[in-house]
Structures are given as structure tokens and as C-alpha cells.
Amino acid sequence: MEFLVGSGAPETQRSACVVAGVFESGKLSPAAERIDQISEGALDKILRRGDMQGKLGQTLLLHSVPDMPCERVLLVGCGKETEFDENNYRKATAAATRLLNDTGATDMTSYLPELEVKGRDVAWKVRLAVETTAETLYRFEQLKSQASDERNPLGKVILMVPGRNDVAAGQTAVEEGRAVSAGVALAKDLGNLPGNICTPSYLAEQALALQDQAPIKTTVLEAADMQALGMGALLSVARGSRQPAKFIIMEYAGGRKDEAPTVLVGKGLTFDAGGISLKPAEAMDEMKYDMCGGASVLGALKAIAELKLPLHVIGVIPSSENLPDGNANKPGDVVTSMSGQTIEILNTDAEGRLILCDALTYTERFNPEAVIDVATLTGACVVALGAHASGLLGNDETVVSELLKAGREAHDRAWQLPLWSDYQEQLDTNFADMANVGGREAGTITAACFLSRYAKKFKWAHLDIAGTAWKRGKEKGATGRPVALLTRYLINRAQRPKKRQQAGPTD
């Protein structure tokens, strides 16, 4: 896909089809009021004849208007001008984009990013429209004996800014978003690919084959690496399963050599029936998913290679398969992690935090900046958040405020929940250090509460993505998120001044 910036009239375009938006009060776009004048009237007379209301995702596909030199012109409706915000304009770029590649148009040429946005510019409308283009146009086939007929797909698309002041900004959002958009992707692919498929070791794969693609260094420890380093928490939830642990651990090295790193951290589930403690089956075929945290990871390292981004940041995804078997852990095992720190397991199912404990304690080595960990770990997320915002906790308000500040931007949101100490109390036990889960009460605060006990040596926010990694319902599938919001963010860190601050050893 070819992503442009320009900036001109309606009636010098001459490409396949020029986009413009109508809102419900009857309103034309700065853009359909220059059709509407070149054309002689027609868009006026087609507004009153009432085939086209402006509702929000409405279109119509306009052929040979006077005077106007491109194939077609798309009427998109924006719905109520007033209530124009970041969710609509969005909205009505995807139904744009949906209906020119259904119906065979191999390029547009986009009037939408000169709509008012509340509190946006243009470089952001022009990067969301990349990135809202190309998740649109998403496809998962790979596993389809024949793909889909699509006879012309759309190429090419020209996104139109105001003035030709605002086309260098634009330049510089359409590479921001063509970078997040194959992060996303790859995170997707990741997270559709059956458990058959996408194992430990094919993650592995993945993240090695990244190091041939981009500057980045990858290294994987085996179950011998992990035993050796105490890592028993992890080890534990592999036991249950015929595939091996991995242990991935990617670097890029961007930055300057004496820079603290940022350290993301995937949870790697590749599949999760629950272990001893087994899932219901409804639904249990998603459960491939349970790995997105790590596929997220790779796709943001993916995202910021491709941006050349001046940061050091370290990808580390523990890797494994949570399966019930006569060796898997039982409840009322205690497992002693890489920390010295000892669990009991009252359930299985709430494996996520084993191997992402070890995982944090690994972390310290590479004295970080700060750390953000990533995964799918609780239903109470989704119970607390529905599908719209991923549950943010940390130690560190400034890491936290960053975070909530790249989802706003990026618009892959984040909500902070409490991490108070009160809440730390629910994971006691009698039989070791602290249980692996709480109750019911509260159980994605708690689950933090687990691993904010590994990251007491530095900065660290966790991210739980369980309600925004997947789309439930008829449409199914990994959604990407939230590769935008860590890019966003890393893409922010690298743009404030840096501070000196030595970096501990990478090996």
C-alpha cells in the first residue's frame, strides 16, 4: 500500500476517486463545497432529493460528475458535526476505504484529514488515517486454501492537507504510521495463527527472523538456560506441555551506548486451556491468544526499527503453553521463582503472572529506565474495561502519565486502575510467600499487585490488554493493540531530551 500527502484543489485530481465528507445537518466538507461549485449545483441536488443524509459511515459512490476530472467522487457520511470527534472521523475513513476496495478502485484521493477534529492537528489525522486504511484492509488468509478475489484492491492513497505548509508534517505521519501499521500487523498475524502453529519455538522463530529485518540482536534461552537461573515460577506452567519453554530476549540498540534501556515485556502464552484448573470450553479456541502481550512486543520493536528511533529498548517474552497433564502444576503446588520468592498456586489458570515474574526479576540485570510489561492476564479486565481501554497499573506516575498520554495520541487507550498497598493483603497465605491469586474481588488489581513484588527495582507499568488484544463476536481476530500505544510512547521518550544514565550488561 502507497501512502501520499498532498495538497490542491478537488478539480485538479485526477485519480480514480476523490473523497469527500457531507454531515447530517446537510453541511458539505470544504472539499464537497468545491465539487458542489465546480459541478454546477449537483452535490446540492443530490443532498435534496434526499440520497444522501450524512449519516456517520454513509456513502455514495458519485460517477462522471461535470466538470470534475477524476473517475468518481465518494460521498462519505460524518454524521452530526458537533459530535465530529477521534472515534467518527475514524469511522468515516474505514467506510471509505471499505467501499473503494470492495468495489475495485486502485486509488483514492482523501479530502477527510481537512476536517475539524477537536483538539487534533494534521499530522495526527493523517496518521490515523494510515494506520485506520491498513487495519481496514487486513486480511488474515495465510491459513485459507484460496484467498479472497479481490479483482483490483486499492494501491494507492492520497491523503489531502489543508495547505502545502502542513505536507512535510503530513510526510512525517504517514512514515509513523506505516511503521505502526506493520507492528500492528505482525502482532495480528501472530495472535490469529492457531496454537498448532504458533508455538514457543515459532515465536522464537519470529523473533529471530525480526534480527535479518531490522537492527536487532535476538537471543533465546532453553529450559536448561531458565533452570539455571532459578526461573521456577516459568518453568512450572511449562510442565504440563510437550512444547518447550522459551525465553526471547531482542534488542535494539538504537540509542547511545550508555543509555538505560526501555524493557517491554510480552507475556507468551501460546496457548492457555488453564492447566489443571481447565477453562470452560466455550470459546476456549481463542485461548491462542493469550500470547498477544508478546506479539505486541515484537510488533512494536518492528514498529520503531522501522522508524529508526535513537533509543535503546530490550523486548524480553517468556514463552509457554499452559496445559493440563500428570506432570503440570496442581493447585497447592508452591513453586520458588527466579526472585528467591516462594508461590503458592491456588489456581492454574492464573499462569500469566508466573512466567512474567521471572520475567521482570530477568529485567533487573539490564538496570532499565523503566519497564512496561504487557499481557492478557485477567477476565476482570474485561470485565472492568469491556473492549475500549486496557488496564493500566505501576509504581512510577511519571511511566503511568506517559503511558495514558500515547494512548490519548495514539488512540489506543489505557485506563489507570488503583495499585494501593491495601489490596496487597488479599495474596497472603499460610504456605508461602503469597498466593498466585487473590479471589474474586478485584482480581486485575491484584494480579498487579503480584508483579509490582518483581519490579520493586525500578520504574515499572503493567498493561492488561485482556479485553483489547481480541475481538470477540462474528468478526473475530487479534487486533494489534497496543502496539500503537507502545510506539507512541517510545516515540515520545525519543523525542524529549535524554539524561545520562549508565546501562547495566545485555548478556
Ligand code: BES
Second form
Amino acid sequence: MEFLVGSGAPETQRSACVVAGVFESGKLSPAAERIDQISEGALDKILRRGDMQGKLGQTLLLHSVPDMPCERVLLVGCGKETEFDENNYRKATAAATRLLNDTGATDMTSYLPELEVKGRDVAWKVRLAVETTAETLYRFEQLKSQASDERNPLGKVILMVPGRNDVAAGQTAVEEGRAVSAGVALAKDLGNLPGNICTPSYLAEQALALQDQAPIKTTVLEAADMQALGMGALLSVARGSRQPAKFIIMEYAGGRKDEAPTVLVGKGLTFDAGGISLKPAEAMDEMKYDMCGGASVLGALKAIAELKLPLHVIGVIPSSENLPDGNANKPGDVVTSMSGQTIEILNTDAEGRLILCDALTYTERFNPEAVIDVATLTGACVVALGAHASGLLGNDETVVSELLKAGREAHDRAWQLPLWSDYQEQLDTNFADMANVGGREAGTITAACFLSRYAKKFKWAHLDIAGTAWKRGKEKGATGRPVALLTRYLINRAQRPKKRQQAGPTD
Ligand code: BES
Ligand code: MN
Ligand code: ZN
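With the form predicted alone already on screen, would you show the form predicted together with the named molecule?
The complete assembly is shown below, putting the previous chain first.
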């Protein structure tokens, strides 16, 4: 899909379709108003007939609008003007894309970015239009034996900004939106692939393949390497599986290589049956998404490489399956992590933290500027925050607040939960340094408490994406979250003035 930025009046656009908004009160957007004037009241007449009430997501496709050179005009309902917020902007954009994709239109010229979304500038609206369009057109059809008969003629989207002086900002926004969308699509594809295809080896291959497209260097550690490093927690999970575990390291050195890197750690559990603490059968298929943290790390790296951000970023993905087996972890087993701390495994289904803790210890060698781990870690997070916000906890308030801000800007939001020391004692056990579970209460927090014990040597934050990484229902599938949040965080980081190496003259 080609995205362009333009400005100018709708009656000068010779495109296949001009898209303009209408509110529920019958109020026309500026572009629709202009079309109405040019066509001598054609839109007004239609609205009065009652064919378009301006309800959010409603669409009306018009052909041969008088004195308009475009082939079609698509009116999109935007709901109540006072309620027109980020979500409604995305819904209106998605509705237009969905409808046009079902017509013969090969391109569209959308005036939706001219609509006022409180607190958002033109660049934001362009960026989100690109991401929402890509999101709407995404299909996962790799595993269908026959190609779908969808025609998808839409090949070009021109996003119209209010003035000529907005075009440059709009073009940067298109670049960012495209990069994020490419990262999101990669994360979705990996998430949607089933456990029999997307194994730890497959994930490692994808990480290696990324090297050919981007200035990224990938290294994959095998079980023997992990053994030598003493990754006893990670390897204990992998013992129950026939698929060899992989430890994937990806380095993107877009900045100075000696710059302390930001490290992204992603849970790459390619199928989580729970192990001996077996999960119930219902919806167990969803546990193929348990590698979405790892997939979002791959996606974010792809996005920042496309944007050529001047940053040093390292992605680390510990990858394994978690299955019941004669060799699998048993409740009560005690293992020694790479940090030397011992863990009593009281529930083999709390495996994410076991593979992540060794990955966190491993990142110490990079002297990181900050470490952010991303994981579908707890069902408790789905109960607490649902599908709308990722859970966020950390040991550094600056990193946490930067991530919260990036989430708001990317409209891929996170919500902070407390990581107070009060919760730590839930992990106490008399048989090892800690238990791997902390009881029913505050499950997301005690999981983060567990990880915090392996993140003492650096600034660290943890995103629990159990509720946000995929959606259920008829349109089930991976969402690609939080690629947009992570990418935004890194873009902001790249724009931040570099710390002075030495105190220089103060003039
Ligand atoms: N991958 C799951 C977490 C999960 C559950 C994600 C449901 C999405 C939806 C994780 O490995 C897990 O099983 N966590 C347990 C922890 C518990 C045993 C302390 C959970 O949340 O039930
Ligand atoms: Mn589990
Ligand atoms: Zn899991």
C-alpha cells in the first residue's frame, strides 16, 4: 500500500474516491461542506432523505456527485462531534478502508485527518491513519489452501492535511506509521502461526532472516551454550519439550556502538500447555500466542531499523515450549537460575518468569541504559486490565513514565501497577530462595516481583501483555501490540538530546 500526503480542496482531486466525515447532528466536516457547496447542495439533500445519519462507522458511497472530478465520494459517519476522540477517529478510518476495499476503487483521498481530535496534531492523525488502514487490511491467509477471493484493489491512500505547511510533518508521520505497521504485521504473523509451525527454531530462523533486511546482527544460543552460562531456570522449562530451546540475541547498532544499549527482552514461549500443572483444555489453543512478547521485540526492531533510528538497541528472546513430559519440571522441583538464586517451582505453569529471569541476568553483560521486558505473563493481568491496557511495572520511575507516555502517544496504552516491596513476601518459601508463584492475590504484581529480583543491576520495566497481545472472538488473532508503544518509546529516545560526555564550556 502506498501512502501519500496531500493538501488542497476536494473538488480538485481526480481520485477514485474522496472520503469525508459527517457528524451525527448532520454537521458536515469542512471537506464535506465544500463538496456540498460545489455540488449545489447534493449532500444536504441526501442527508435530509435520511440515508446517512452520521452514526459512527456508518458509510454512504456516492457516485457521480455533480461537479466533482473524483469517481466517488464516500461519506463516513463520525458519531457525536463532542465525543470524537482517538478511538472514534480510528473507527471512522477503519470503516472507510473496509468499505472501499469492497468496491472497485483503486485509490482514496481521505479528508479524515482534517477532523479535530482533541489534543492530537496533524502528524498524530496521519500516523494513526496509516496504522489503522494497515490494521484493517491485514489478513492472515498463509495457512489457507486456497487464496481468498477478496480483490483488494485499493493500492494508494492519500491523506489530506489542512495546509501546505503540514505536508512535511505528514510525510514524517507516514514514514513512522509505515514502519510501525511493518513491525506490527511481522508480530501478528508470528503470533498467528500455530505451535507446530512457530517453534523456537522457527522464531530463531525469523530473527536470523531479519539480518538480511536490516542492519541487525542475530546470534542464536543453543541448549549447550545456555547450559554453560548456567541458565538452569530456562533449561528446566525446555526439558519437557522435544523442541530444542533457543536463546535469540539481536543487535541493532544504528547509533554509536559504544553507547549503552536499550535492551528489549521478549517472552518467546511458542506453546504453553502449562507443563505438569496442565492447563484446562478450553481455549488452550490460545497459548500459541505465548510468544507474542518475543514477536513484538522482533517487530519493534524491524520498525526502528526501517526508520534508521540512531540508537543502540538489543533484542533478547528466550524461547521454549512448556509441555507435560516425563522429563518436565514437577511441582516442588528446585532449580538454580543463572544469577545463582534458587527457585522452588510450585506451579509449572508459571514458566514465563523462569525463562525471563535468566534472560534478564544475561542482559547484565550489555551494561544497558534500560531493560524492558515484554511478556504474556499472567492471566491476572487480563482480569485486572482487560484487552485495553498492558500492565506496566518497573524499578525506575523515569523509564516507567516514558513508557506510559509512549503508549499514550502511540495509542497503544499501558497502565502502571505498584511494585511495592510489600508484595515480595508472597514469594517466600522455606525450601529455596524464592517460589515461582505468589498465590492468588495480585498475580501480575507478584510475577513482576519475581522478575525484579533479576533486574537489580539496571533500570528495568516490565510490560504484561497477556490481555493486549491478541483478541478473541470471530476475528480472533494477534494484535501486534505493543510494537507501536515500543517503537514510539525508541523514537522519543532517539530524539532526546544526548547526555554530554564531558562538561563543556557553558556559553
Ligand atoms: N502464558 C500464561 C499467562 C496467560 C494466561 C496469558 C492467560 C494469557 C492468558 C502464563 O505462563 C501462565 O500460565 N501464568 C499463570 C501463572 C500462575 C500459575 C501463577 C496464570 O496466569 O495462570
Ligand atoms: Mn504458563
Ligand atoms: Zn506462559
